[in-house]
Every structure is written in C-alpha cells, then in structure tokens.
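What follows is one chain in structure tokens, specifically the form predicted alone.
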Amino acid sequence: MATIFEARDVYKHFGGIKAVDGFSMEVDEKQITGLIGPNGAGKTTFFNVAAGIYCPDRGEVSFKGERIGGLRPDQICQKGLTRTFQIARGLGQMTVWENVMLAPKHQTGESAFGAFLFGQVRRQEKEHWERAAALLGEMRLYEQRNEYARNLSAGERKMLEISRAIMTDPEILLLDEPTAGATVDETKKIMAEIERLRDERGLTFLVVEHKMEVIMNICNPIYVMHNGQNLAVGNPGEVQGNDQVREVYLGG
C-alpha cells in the first residue's frame, strides 16, 4: 500500500521546550493510523507542523511525495490535507448548512470576477448544496441542517467539523481528538463514521485520541509519541504489550 504522508526527523522547539524532537512516521493511503502519547508529548504541535500552522525547524514533511513543510495551511489544504481541532471550531452563529457550505475549494463567487459570472456561481452553488445535503445525510446531521452550530451537542459539533473538512475534498484527514466531549453513544457513531468514510470514500486518516477504545478499535498502525520523539509503533496488540508504552502512557 502506498505511503501518502510522511514525516522524517521533524523538530519544532519553542525556546528551550522541545515540543517535537526528531519525530518520524508514515501514513499509508486508505488506512486509519493512530497517534497517542501522554499530555505534553508533542502530538498537537506535530499536527500543527503537518498542517502548516507551524513551520518545522528541521526535518521533512511530505504529502504524496511532495515536501509541504513551510507551506501555508490554505496551500496544504488545497493539496488535499485537512485537519480538525481538539475543540470543535464550528461557527456558532451560523447554521449547520452554512458551516458546510463555507468549506468547498475554488468557489467562483469568492473571486474578484465572481460578480460577472452569475450563472456559473449559481450552478456551482447548486452542486455544493447537493453535495452538502448528501453528506449531512450520511453524517446524520441533515435533520439539524437549519440549527445553529452552537446548539449542537459536543458529539454533533465534532461530526459537523468532520463534515466541513470533507467538503474540502481531502485525501487525508488529520483528526485531533475527534470524540472529545462526546457521549459513549456519540463516540461509537463517530468511530463508525470514520471507518465508513475510509471504506466507502477511500479517505485516509491520522487520528490523535486519548480514548483507548477508539484508538485500539479503529487504528492500525499506532504510533506512540513521548517527549516529542518516537517511543513505539505497531498494531494495537503490539502497542498494548509494549512495556515502555505501559510505563509512560497506559499506566503500568
């Protein structure tokens, strides 16, 4: 299976804090790869480097064989890599519909000449509307389409954020704690949707998550990060059986 995302000896320091300290990983296409580690291990900083929020101090970050380290987040998103955040960033004063309709790339109406291409703008908007309707149906959010995002439950806000990310036409999604704040039932639904999106849409996922039932049930392989470095990598059984992992993360 081809590698779609790769990090090699990535460093990101903030003064004397070595947030990411020579971390390496590979993500194969159409897989759900997990990234775990104790609080402060450097996972979110690494995500920020991968998505272009931070520029790596050293090392290489590649997507589909092209170096992307140092590109802006919008440039990386245009190439097909999109991330979500630990705290869902839905626009609370906008409806579910409006949130997902913001996301598609290359919207003619956003250009300086869009006002002169009214027919094209209308056709494109109709296409986006139909895509959004189908996606919200798949994600079980269609009934809430006219609801303000601020009124959704934590799990629904997570599903909305994933939906908005999918509307950017990604090839890989970096999900930062996609079930944070979700109930047990909502967590199960989110897990099922991630697997469905991998199986039906061929999407690739890199998932940071603290809930072990999520990581161990849907992710393979799993990378373990500690102090900004690689601690272990393997399938769920290998990670659970690793003495170092149990000592620093899984509680002995």
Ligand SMILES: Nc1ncnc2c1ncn2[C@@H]1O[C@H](COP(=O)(O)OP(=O)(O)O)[C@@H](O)[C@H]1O
Given for the second form:
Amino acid sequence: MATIFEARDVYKHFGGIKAVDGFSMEVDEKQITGLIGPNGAGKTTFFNVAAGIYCPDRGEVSFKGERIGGLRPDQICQKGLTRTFQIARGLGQMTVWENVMLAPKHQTGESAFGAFLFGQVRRQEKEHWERAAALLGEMRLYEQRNEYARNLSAGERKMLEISRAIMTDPEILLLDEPTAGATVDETKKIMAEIERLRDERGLTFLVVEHKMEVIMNICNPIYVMHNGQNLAVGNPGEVQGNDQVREVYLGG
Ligand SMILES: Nc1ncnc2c1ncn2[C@@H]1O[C@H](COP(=O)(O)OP(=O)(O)O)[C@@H](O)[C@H]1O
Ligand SMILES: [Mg+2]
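We have the form predicted alone; now please give the form predicted together with the ligand.
And the full complex, kicking off with our chain again.
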C-alpha cells in the first residue's frame, strides 16, 4: 500500500500552549485512517496544519511525496487534499444546490485568459452542474436541493459538508467529526457513505471522531493523540487493548 499523506515531527504551539507537539503519522491511499484523542489533544489543530490553515512551526507535512507544509489552503486543495468545514452561518442561508456549486476547481473562468475562452467556460459550467447533480443523487440530497442548508437535519448537513468537499475533486479527505450531532441512524448512513466513497471513488480518508463505534467500525489504522503527541497506533483491537489509551481516553 502506498503512503499518500505523511506528517513528520510536526509542531504547532500557540504561545505556551503546545497544541501539536512533535506529532507524526502516515496515511495509506484508499484507507480510512482514524485519529482519536481526548478533548484538547490537538486533533483539529493538526488538521488545520495539514490543510494549510496554519503553517507548522517545525516538521514536515507531505502529500504524494511533495512537501505541502506552509502552502495556502487553496494550493493544498488544488493538489487534492481537502478538509470539511462545518456549514457556516452564511452557507446555511444558501440552498443545498448553491452550497455544492460553490466549490469549483480548475475553473478556466477565474483567469483573465480564460475569460476569452467562452466556449470552454460554458462547457465547464455544464460539467460542474452535471457533477453536482450526480453527487447530490449519490449522497441522497438531490430531493432537498432547493432546501436551505440550515433546515437540514444534523446528519444531512454532514452529508452536505462531505459533498461540498468532494466537489473540489480531492484524493484525500480530512473529516473532523463527520457524525457530530447526527442521530444513531444518520451516523450509520454516514459511516456507510464514507466506506462507499472509498470503495467506489477510491478516496482516502483521515477521520477525527469521538464516537467509538464509528472509529472502531470503519477506521484502520487508528492513531491516538495525547497532549499533541503520538500515544499509540494500531488496528481497532490493538488500540482498544492498549493500557495507556484506556487510561487517557477510554476511561480505564
Ligand atoms: N488558535 C488557537 N489559539 C490558542 N490556542 C489554541 C488555538 N487552537 C487550539 N488551541 C488550543 O490547543 C489545544 C488543542 O486544541 P484542538 O486542536 O482544538 O484539540 P482537539 O481538536 O483534539 O480537541 C487546546 O488546548 C486548545 O485550547
Ligand atoms: Mg477538535
């Protein structure tokens, strides 16, 4: 299995707070890798470093063998690494359809030169439109396409967040708590959807999640972070059986 994403000894401190403090990990392609740890462990900060929101203080982050640490989020997204964001308030006031249409990549129309290529722009718009419709169908959101995002259930909003990320045409998706707020049924659907996207689209996932049933059912391997550092890594059985992990995370 080929490694698609790698972090080596990454540090990100905020003043005296050692949010990420020498963390390393590898993600193999077409796998669903889990990242767990207690609140404040540094998981979200690490995601933000990986996606270019923060520049690492030290250490290397690479994607497909190329260093990406310190690049801008849009540059990293162009290369094929995308993280989901919660549907912010402004996006809640737009429809499902408008939300997925927001995230184009490689759009000719954005460059001055491209503005002359009207035919190509129209073709791209049509392609984008068709891709959005197909994706909403796949994610079972097509019926709700004219609904405001704020009116969706928590689980549907999570599916919309993932749909928006997929519109950027990623190879790896970083999901920060993809089932937060979802019901038991919705959680099962989201888990199945992530596995389907891996199997059918060949996508790679790195997933932060608090729900143990999600982590233990769909993620392998699982990295455990504590105080910004590596505590353990292994398959679900190994992580569950690790005494240190039980102590800091699973509550003994
Ligand atoms: N922008 C920031 N400025 C200062 N401290 C931060 C910032 N972001 C996160 N932290 C702190 O860094 C630590 C790790 O936070 P976070 O990455 O959100 O952890 P997790 O996602 O694992 O709960 C926490 O102590 C948090 O308060
Ligand atoms: Mg977090």
